[in-house]
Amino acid sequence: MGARARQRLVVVSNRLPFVFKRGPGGRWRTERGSGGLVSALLPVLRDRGGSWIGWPGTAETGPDLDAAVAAAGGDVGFALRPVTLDARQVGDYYYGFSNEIIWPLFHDLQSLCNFEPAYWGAYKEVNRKYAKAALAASRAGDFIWVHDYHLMNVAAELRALGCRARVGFFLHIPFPSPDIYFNLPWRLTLLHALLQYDLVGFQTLRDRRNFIQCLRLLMDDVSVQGKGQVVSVTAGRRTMRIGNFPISIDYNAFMRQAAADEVAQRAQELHRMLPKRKLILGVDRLDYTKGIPHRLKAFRTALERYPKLRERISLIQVVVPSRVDIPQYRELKSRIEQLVGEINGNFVRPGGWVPVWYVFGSLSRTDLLAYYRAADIALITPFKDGMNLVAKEYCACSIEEECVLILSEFAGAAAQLQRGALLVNPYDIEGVADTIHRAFTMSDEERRSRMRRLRRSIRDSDIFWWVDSFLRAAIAKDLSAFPLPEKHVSEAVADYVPI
């Protein structure tokens, strides 16, 4: 890769790979993050050097705040800088802008898009913030990565600021179509923000399709060039490049966790509490995105349709909390749990037979991975999603190979797993009831040869091939240089079209 490949790298992203709570006696209590771009980074910045720069996730200040974050640091082997938000900051940029505004317009609900003005004034202000600490954290010859939707203006931020550096972006959400963006009273500003990045990533084709369509109806002098999965894109007086990498998991760590002992009992401990019947399993954060409600009608109707799966089969729905001192999150729970209500009071049979088991709450890693080792089928269906690494990690965990992924096709991970899944509309009620009763009834032989190409897949396109392939796009001289993906990995660069 070159001199250039062993530059420093200093990531940029909301919050550091590290969560800071006060603890016992007021001390201040480290906790790594979780994720798989932590996971990622990590040994990417020990092996580089270079600085990662967020939010410690408190509004508190002082010298013994400073002092946990350099130690923190120091453990992992390069330097953590903290950003500091006071409590309006947090709720105007995170909240606010980033939460009420980004996040449904990007997932398509644009109904729920609360366009408050000085949300805007907020969110380039705390982008600034992050800018200058990038500034000051950099040298020349650093590389910059700056991620996700909260931080969109950190780029415009940095070359106001006169930063001439490299600076590269990756979106973990979708981008949404133009008749959808449209509706964003600073959607000009925002592009023109995108373009000051020298690579901007997107999960998936589609992504990246319609961050082009929306760059050709907003501005005059649009091209694009190259035909592979990293384009060139010139708008005005400004090129630059755009890719689709699809972000993935550790998949090796993950296949030897969920191998472990420890795990192995748990999981049959779950056979044992429900015996007799197959597994399906959800996992989600408590979202109106993930479309936990529609999942469990689809449940009730499979129940309904298909007499005979009664007593045979059961869902587990875990549902991760999120946000929920914000109204409209602690509605959707209670209408997640007048479901559950309402389906184990019409289908519960004396004997011990519930239809659905509700967890909600944090699991640990052991359990998540009990979960995952146990379930015969993964009922994954997202409204809408970036890429939704829930699906990927359950089929690393599935080490027997024979289960059945049900995956929405409106999530990134589609255009991936495709040949694999079982994909599903996730408004389409009934036709979710249908798979669920095709997954119960598939085959032990279609199950392994799904599961084993799924496998693959995400095998040889896990979470350090993603971070090698940005980087790569990144510092490549001219595209011709960034290498065409290999074979293995040509499903995850593809593009799906819901037929």
Contents of the next structure:
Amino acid sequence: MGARARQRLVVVSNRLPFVFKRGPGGRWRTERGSGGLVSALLPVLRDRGGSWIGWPGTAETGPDLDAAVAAAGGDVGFALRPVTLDARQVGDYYYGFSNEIIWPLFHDLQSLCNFEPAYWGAYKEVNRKYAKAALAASRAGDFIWVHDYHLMNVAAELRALGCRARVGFFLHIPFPSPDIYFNLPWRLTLLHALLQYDLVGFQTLRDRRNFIQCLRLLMDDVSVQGKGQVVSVTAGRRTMRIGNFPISIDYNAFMRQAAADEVAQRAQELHRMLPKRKLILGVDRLDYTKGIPHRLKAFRTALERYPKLRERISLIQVVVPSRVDIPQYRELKSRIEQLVGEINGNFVRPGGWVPVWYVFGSLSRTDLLAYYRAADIALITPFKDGMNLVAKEYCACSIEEECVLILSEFAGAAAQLQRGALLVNPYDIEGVADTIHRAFTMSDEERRSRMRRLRRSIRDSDIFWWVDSFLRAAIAKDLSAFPLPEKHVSEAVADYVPI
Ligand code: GDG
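Mind giving me the form predicted in complex with GDP-alpha-D-glucose (GDG), seeing as the form predicted on its own was just shown?
What follows is the whole complex; the chain from before opens it.
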């Protein structure tokens, strides 16, 4: 990697990579965030130096919190810069604009949007706060890397503050097609804001194509140069880069941890508790995009259509609490619990088989890995998903290579995993039911060859590859350095179009 590639990094995300909570006695406790992004960026930041800007997750302020944040930064070897938000800002910027407008709209669910005008003002105000913090933390030559839909306006605010640094943005969720995007009252302003970045990264080619179509339809003088993974876009007087970078996981860490004795024992315990049957697993945040009620109906249909599955299969559905302050999320929880109750009520055998094993709560890492290892089939059926890391984590943990992945064709991961997974349309309840039966009866040979292919593809383009390719795309002088090496381009960056 060239000298410029080693420039310091200023990461900006909604949350800091640590969660700060008061422990017994009122002292601050610090826990590391668990996502793959945190695992991938911590070593990069430690190596290059720089800082991470984000909300510490609490409305409290004060010297003891500042000291806890500084101490956490000291431990990881780079500065953490907290952005404090008051209750109104959390309500209007985070719950409001980000999660009542952008989240549903970008997942094609415009009927769930609440286009409250006051939310936009709060979004701009809070994005300005993050931009000011980024500017204060950066020095000449730094690369500022902004993450996700909460912070799309940061580059525009940075430019308004006179910042000339290189700024990149990665969108972790899908970008919708023009007919959906056009519902947004601030559609043109937001496109202009995204053009202020030097590089905008999307998860898939589909998202990137949607974005470029929106540009072409809403703006004059849009031209695209290049054909590879990263292209150059000129709109009016602004030229910047756009690419697709499918996010991934720390494959080796998942594989290694899944092989640990503690995980293997927990997985065996699960099989002892749910004996003589195959286990199907769903793990999702509580979210209406994840398609959990449809999945439960598909499982019920599979039991109705294929009686031989009864007593020989159980669905473990883990639902992790999320955004419970939004009414739609509370309603979703009740619907899921009602369906679980109905299915178990219809099929349960006294003293024996329970069709659906439902867990509402957050799992420890060991338990999560044990569920991955214990499950014979993963059933991942979001209506729409930026990528879906659970699918990749499940495959990494399938160390015996005997498991089957059933995956929605509307997850970003479908593009990369289409040749090893069984792809389904999550709205097609009977189709998903038939696919459950197919996975149940699949030969050992087919299961192994599919899982081997899946694992190879995820291993070859892991989270470190993702960080590296994004940063190289941001600084490469010549875009012919992209596409990336053949093994990556062929699968990780491929397109998927449902037939
Ligand atoms: C967004 C986009 C995109 C889940 N349950 C537990 C737990 N998890 C961890 C998983 C996984 C992560 O949470 C979930 O990631 P996903 O990718 O599946 O979904 P989102 O949260 O919606 O993420 C998505 C992603 O950003 C990255 O760009 O792929 O499309 O929506 O890592 O392991 N972790 C623990 N206990 C749990 O109970 N410890």
